[in-house]
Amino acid sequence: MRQSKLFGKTLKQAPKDEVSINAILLTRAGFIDKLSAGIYTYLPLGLRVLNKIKNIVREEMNAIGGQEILMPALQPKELWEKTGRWTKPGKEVMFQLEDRSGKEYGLGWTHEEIITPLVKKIVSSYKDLPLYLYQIQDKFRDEPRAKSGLLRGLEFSMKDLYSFHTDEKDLEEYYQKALKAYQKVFKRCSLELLVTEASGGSFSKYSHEFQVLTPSGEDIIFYCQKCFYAQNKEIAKFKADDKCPKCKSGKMAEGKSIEVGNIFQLKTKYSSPFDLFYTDQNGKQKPVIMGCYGIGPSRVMGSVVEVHHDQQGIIWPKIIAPYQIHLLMLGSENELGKKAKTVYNKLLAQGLEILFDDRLDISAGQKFADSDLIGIPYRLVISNKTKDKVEVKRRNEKEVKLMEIKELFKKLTSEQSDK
């Protein structure tokens, strides 16, 4: 991609109406644009990152048997009345509206009320179970504190997986499988997290949140500094410096964190009101047992920026970076431009993802600043000073190397094949 044609521009100053690190850096670097509090447009750079995160999630959900579907965001009132959630918490968090005939709808902030009657149309026998369905879709929530960029929005991306089982034993086995899959997702996105026990609400003894420690987090958790057992402060019966209740030897610490995912054992919470039953091997009708598993790809994106940045800008992990290489041409067109274009085209031919800063009216200093702000893993520089070589620098390192073009191609294509 030639940067001269890229839709979106970098900003020297932080936007005045943003306070979170992720919103400031993503806006300044040209990844997102704020339409209103908690509502953002993903520009080309930002959409590339978001889609890469979604693809990682998709791969790991497919690996544990998930089948992808896409459900409506516009949801009829009567389905929510069956579970009693149209009024509470519906009135508190749901955008509710009427059409011209007076029929009432809500914009989905979750999809239990939609997927349960959907599955009822298909599942009737124990032979149809277990079943795992997921979607990646925008959700809507009337959020009173939409001041944290991508971490807390009125509209946000969510992957929700729902599992359907014949009994609680089968649910528990899949629940543990999903927990491990979630850990893989976050590891691939370069997020170190704590699997944190949280309240299971009215349908289960417990649930699990996936929390990333960061000073900018809105949640508070207690965690063992030795075995990393963790609980959300809302349910914790201990405090900082207490002995860990699990390993009995470590001390509990208190920290701020960002929740990037959660999983619940719903059991019959939603199958019962929708009469979702199956016929077992003995011909008896039994309720289907359910589980729910959520990840916010947009929140993951914001969390990565909160964790991986420095004074100059974002430092993207390679796997979700918008491009792998930022090629900078310093100086005027003519022979230098030909050399830069040759390198650009050869790298493209090797299947590498490149952002080529071919802008002619931008100073070298501004190009360097923009490159650091955008945060692509590799910066390559071609200038009169580099002569027949290319200047190479990793975004997360200070060392700058001069490399022969052939050596550079070999190194980058080798890394590409190891991805």
Given for the second form:
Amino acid sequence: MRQSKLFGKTLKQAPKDEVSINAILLTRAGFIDKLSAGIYTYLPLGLRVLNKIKNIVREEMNAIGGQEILMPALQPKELWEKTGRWTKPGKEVMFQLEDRSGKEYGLGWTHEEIITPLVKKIVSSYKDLPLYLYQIQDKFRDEPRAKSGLLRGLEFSMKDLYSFHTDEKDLEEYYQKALKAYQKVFKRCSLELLVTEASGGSFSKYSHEFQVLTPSGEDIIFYCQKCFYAQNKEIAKFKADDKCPKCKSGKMAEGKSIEVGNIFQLKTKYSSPFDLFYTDQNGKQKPVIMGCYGIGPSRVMGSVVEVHHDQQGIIWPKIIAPYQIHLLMLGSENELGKKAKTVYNKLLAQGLEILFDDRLDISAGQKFADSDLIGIPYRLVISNKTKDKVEVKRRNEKEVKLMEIKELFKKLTSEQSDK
Ligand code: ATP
Ligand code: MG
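Please could you give me the other form, the form predicted together with adenosine-5'-triphosphate (ATP), since above is the form predicted alone?
Full complex below, order starting with the chain above.
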């Protein structure tokens, strides 16, 4: 992509109405634009990152048997009345509206009320189970404090998977599989996290949250400094400096964290109100046992920025960076331009993702600053000083190397194939 044509602009100053690091850096670097508190447009750079995160999630959900669907965001009130969630917590969290005839709807903030009757239409026998369905869709929530950029949106991206089983043992096995798949997702996104026990609602002792320790987090968790057992403060029966209840030797510490994922054993909580039954091998009717599994790709994007940045800007992990290479052309002479374009085209032909700063009216200093702000893993510079070579620097390192173009191609393409 030629930067001269890229839709989006870098800003020297932090926007006045943002306080969180992720919103400040993503706005300054031209990834997102704020429409209103908690509501953002993803500009071309931002959408590339969001889509890469969604694809990682998609790959890991497919790997545990998930089938992707897409359910409506606009949902009739009657379905929500069946579970009582139209009023509680619907009245607080759900955007509720009417059509011209006065029929009431809500905007989806979760999808149990939609998927359970959907599955009832198709599943009737033990032979139809187990079943794993997911979607990646924007959810809507009337959040009281939408001040944390992508971490807390009124409209935000969520992957929600729902599993359907004949019995609790099968649910438990799949739950453990999903837990591992979640760990893979976050590891691939370079987020270190603590699998944290949290409230399981009325049907299960615990749910599990995937918590990223960072000062900007809105949750508080206790975690063992030795075995990393963790519990959300909301349910914990111990305090900081207590002995770990799990390994019995480590000490519990208290920390702020961001919840990037949450998995639940719903059991019959939703199959009961919707009469979702199956017929077992003996012809007996039994309730379907359910689980649900959520990840917020947009919150993951914000969390990565909270964790991976420095004074100059974002430091994207390679796998979700908008581009792998930022090629800077310094100076505007014809020969130089030709050389930079040749390098750009050759790298493109190798299948590498490159942002080419071909802007003519921008100073070298500004190009360097923009490159650090945007945070692409490799910076390549072609200038009068580099002569026949290319200057190479990684965003997360200080060292600058001059390399032969041939040598550089070899290095980059071999790294590409390692991915
Ligand atoms: P929180 O306690 O932070 O409000 P939650 O527990 O209500 O979140 P879930 O219902 O478990 O959230 O949603 C599943 C996932 O969706 C969360 O783990 C998070 O990654 C994401 N998510 C939830 N609410 C938001 C939001 N307002 N903005 C961005 N992502 C969100
Ligand atoms: Mg949660």
